[in-house]
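One chain comes next, on its own, written out as structure tokens in the form predicted on its own.
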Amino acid sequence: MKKLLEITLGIVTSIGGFLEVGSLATSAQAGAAFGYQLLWAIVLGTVCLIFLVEMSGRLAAVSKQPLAGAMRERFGYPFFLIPLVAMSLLGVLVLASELGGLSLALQLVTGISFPWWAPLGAFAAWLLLWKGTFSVIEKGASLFGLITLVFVVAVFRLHPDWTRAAAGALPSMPRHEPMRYWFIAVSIMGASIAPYLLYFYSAGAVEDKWNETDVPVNRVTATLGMLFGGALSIAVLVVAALVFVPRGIRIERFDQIAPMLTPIMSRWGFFLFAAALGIACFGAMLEIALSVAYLVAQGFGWKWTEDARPRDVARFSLVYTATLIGGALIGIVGVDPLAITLMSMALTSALLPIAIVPFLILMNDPHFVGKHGNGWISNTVVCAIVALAFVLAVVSIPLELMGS
């Protein structure tokens, strides 16, 4: 019964925490610009994420070390400084995009410009991290995120052509705007295979004191949880295709996405969208701030845990505080939330090799995973992900310049 409860809570957490501003923005833009054509990018990103999340949990359960700590031990400080600096700076940028999404959701409801909400949103996240425990962050915030299931409800109320939608799950060449098509595809991959999820998930496994007996639970949780999360992104794309394409609406700003539920749910659709956007972004902010703190603290060997009093893990607490301040400063400047979201997703794609290549080595090192190392299927998939990551690294910045 305990294992079943862990699986259930893990799936619920994945449903509530998977859909954030990056997935929502890229999926909505894909649906509005290309209909169902880019569904394959979400499917591919979800499959990749299932394997990577499962491996990060397996590594933590067997070695009782989080991903960042294992990387530092296996490759040493000089090498580890590369992913540490790159992922920390990227974390601040991605957090700023999530804060922008939260601020915009509040602007939609109140009419007060989003830069004014940035410091308040960052302070609310900091206060919850300062006072809360890991269980509150992992379960509480994500349970509120279940409101994002409103997009699934909207899909069934719109009665899409399932045959045409299924055809979008297979890669195809763009019928128009090829640069924009591939730019959005790369951004979707960056939003799906977010490295911070791996650091957060592995650290969470250590926080929850997983061991080798939890390996099967981890496999089920990672698979079903990420599948449900991918289904949410697919739902956003399908709704955007059915609502925006017939009206000829091209998504260039976040406020253009806001009415996507209005044709189905009338006035309530607007408020449900704002609530879904705000809650999903707030949950992602908590995870990203913690992920950066985990990465830095584990990398330098500091004491870390979200369950201790902040003064007992002062340096760990300082890192997530500084990360939130950095995100708030970007938000206060008033940078367009959609622009910073798409840029951060493209940069995530560019930095994927730094996060994934060491992962492949760790998952085949008996010192860390013992008899639970990767089999040929997992190794083949990870090698394919590594190859994909290098391709994304090469093309993401040029596409950012030409396709945005």
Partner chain sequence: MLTRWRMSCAALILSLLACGGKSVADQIAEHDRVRVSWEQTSRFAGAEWLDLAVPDAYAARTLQRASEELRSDSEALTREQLPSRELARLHAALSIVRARADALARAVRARDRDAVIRMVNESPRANADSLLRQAALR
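It should be emphasised that the depicted structure is a prediction, and the values quoted were computed from it without experimental measurement. Think of the rigid core as the biggest set of C-alphas that the two forms share within 1.5 Å after superposition. Positions refer to the first chain, counted from 1. What changes on going to the form predicted together with the partner chain:
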Second form
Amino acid sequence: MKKLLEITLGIVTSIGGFLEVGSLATSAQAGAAFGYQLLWAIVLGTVCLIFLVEMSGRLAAVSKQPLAGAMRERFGYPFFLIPLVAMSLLGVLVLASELGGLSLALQLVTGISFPWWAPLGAFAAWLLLWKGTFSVIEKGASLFGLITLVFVVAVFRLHPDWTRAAAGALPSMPRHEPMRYWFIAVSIMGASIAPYLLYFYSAGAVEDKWNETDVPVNRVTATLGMLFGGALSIAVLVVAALVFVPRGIRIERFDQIAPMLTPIMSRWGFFLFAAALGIACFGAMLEIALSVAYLVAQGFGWKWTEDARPRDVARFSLVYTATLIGGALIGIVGVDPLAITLMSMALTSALLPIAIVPFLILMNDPHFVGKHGNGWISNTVVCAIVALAFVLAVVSIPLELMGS
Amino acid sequence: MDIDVIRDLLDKQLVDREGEPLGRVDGIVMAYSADAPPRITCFELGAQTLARRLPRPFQGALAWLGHRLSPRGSSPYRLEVSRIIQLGRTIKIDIDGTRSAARETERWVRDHIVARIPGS
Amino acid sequence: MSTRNINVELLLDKEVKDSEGRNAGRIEEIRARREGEEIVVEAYHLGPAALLERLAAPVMRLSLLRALGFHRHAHGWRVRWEQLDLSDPEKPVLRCPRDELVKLAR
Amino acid sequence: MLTRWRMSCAALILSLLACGGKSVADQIAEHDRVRVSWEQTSRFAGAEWLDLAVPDAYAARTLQRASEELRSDSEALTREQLPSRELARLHAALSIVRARADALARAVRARDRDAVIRMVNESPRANADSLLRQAALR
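Return one more block: the form predicted together with the partner chain, after the form predicted on its own shown previously.
After this comes the whole thing, all chains and molecules, with the earlier chain placed first.
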């Protein structure tokens, strides 16, 4: 019975934790601009994420080592700095875009102007980390995250043509605006294959004291959880397509996405969207700040846990505080959140190899994972998708910067 | 018992008697003399040791940062190999972590920054 | 005979020259044994590069790469402690010609 | 061997830059797309406001945002070298759409429902069916 509870909880937390500002914004923009045509990017990103999340849980369960700590030990100190610095800076940038999403949600609900919300949102997240424990945060943020199921309800009320939607799951060349098409595809993959999720998930597995018996359970929760999560992103894309395309609206600014549910649920739709966006972003902020703290603390061997009082894990708490302050500072600058979001997702795709290649090597090292090493399937699937995301990013980011 | 010094010791997690983290093995000191087998004498911890392991251009930056952060200045902290209780996934050292200098920076950050914030 | 302290992590990847001045590889690993409270060094392992060794071992397990013909031709030597002169840690030198070294089974 | 590899890299980058640079037709199409998108965003904001589906503050701010975006698009237009006939057409269309967005914003702030109803009906409605077919959604 305990295993069943653990599985359902695992699935629930991954559904709630899946959608955040990146997946919301990129899926909505893809739907509005290219209809179902970019569904394949979500499918690829989710498949890759399923393998990666399963691997990070397995690593933690078998080696009792979270991802960041294992990377430092396996590749040694100087090499380890590269993923450390890259993922920390990327974490602050993605956190800033989550803060942008949260601020927009608060502005939609209250109608009060937007840059003022950024420091307040960061302070609220910091307060929850300062006082809360890991289980409160992981379970709470994800249970509230279930509000994002409102997009699934919206999809069924719109009665999409499922066969045409399925056709979108097969990669196809763009009929117009090729640069924009590939840039959004890269942003979608960067949004779904979020490296911070791996550090958070593996540290959580260690905090929850997983062991080898949890490996099969982890395989089920990772697969089903991320599958439902991916389905949510697809729901957002389908709703955006069916609402914005017939009205001739393309998403240029974040607040254009807000009335996405109003044609289906009227005023309820407006506030449900704002609540879903705000809660999803707030949950993601907690996860990102914690994952940067896990990365740094495990890397340098400090004491790290969210279940102790901040004074007992001083440097760990200092790192997540600094991450939140960094995100808030970028948020205050008030650069258009959609721009930060898309670029930070595209940069995530470009930096994926730095985070994923060492992780793949770790998962093939019997010294760490014993007989639970990777099969050739997970190795090839992850390598192929990460390589695709990287090539697309390296091609489309310069073009996008040149274009805008 | 055979030991691969780099794979089994370098960058490993150090813990004290109670299993509380002390830091990682940032450096390993070997006593070398021409006519006797060299012996591994102690582990080194600290930003200064880490700085020396960086390629030349970055060394200055991290050493400066390390000097700023660790109040005791730049001399690295050393733990004698003779105090090892257990070698394994982590290296357990026979010392009391709360008073050891290895956690001096942790204590400094706690007392000067974290403890001052309410609710910590 | 004076003893000096050498930081092992700085020895990593240092090129070792043999008595004729030719490159004999880089220090990849140090094999030691624990005697009571002491850890005594027995031998050094030289090879293409320490990081490559750390990366190569598991990566070579990837059947995908082996299928593509990346078979392991990297070789290495096992150097007993007395065969390596570390009086100047920046420039380690072998105290014997290279052919006296034992080839590492990989 | 190295030079051949570097040569192929240069060729790859050049080809990417070529397709990166927008042709005149692309630029005009982009301006039309942006204008139509903001025109329809304004119409949508007005219509949803009339249905009480969106709060006043949101409708007003979105209409004001539409006006600002159209202004910055017309500024961008002056910086680009486009045939004068096309330039005139784009400027004319932009100013009409922008004027309506400003008027809608004022009417929403003044809560003048009749004015908003009139302007929403006046502004051109996107052809939903053809757009859905073009995007292979139906």
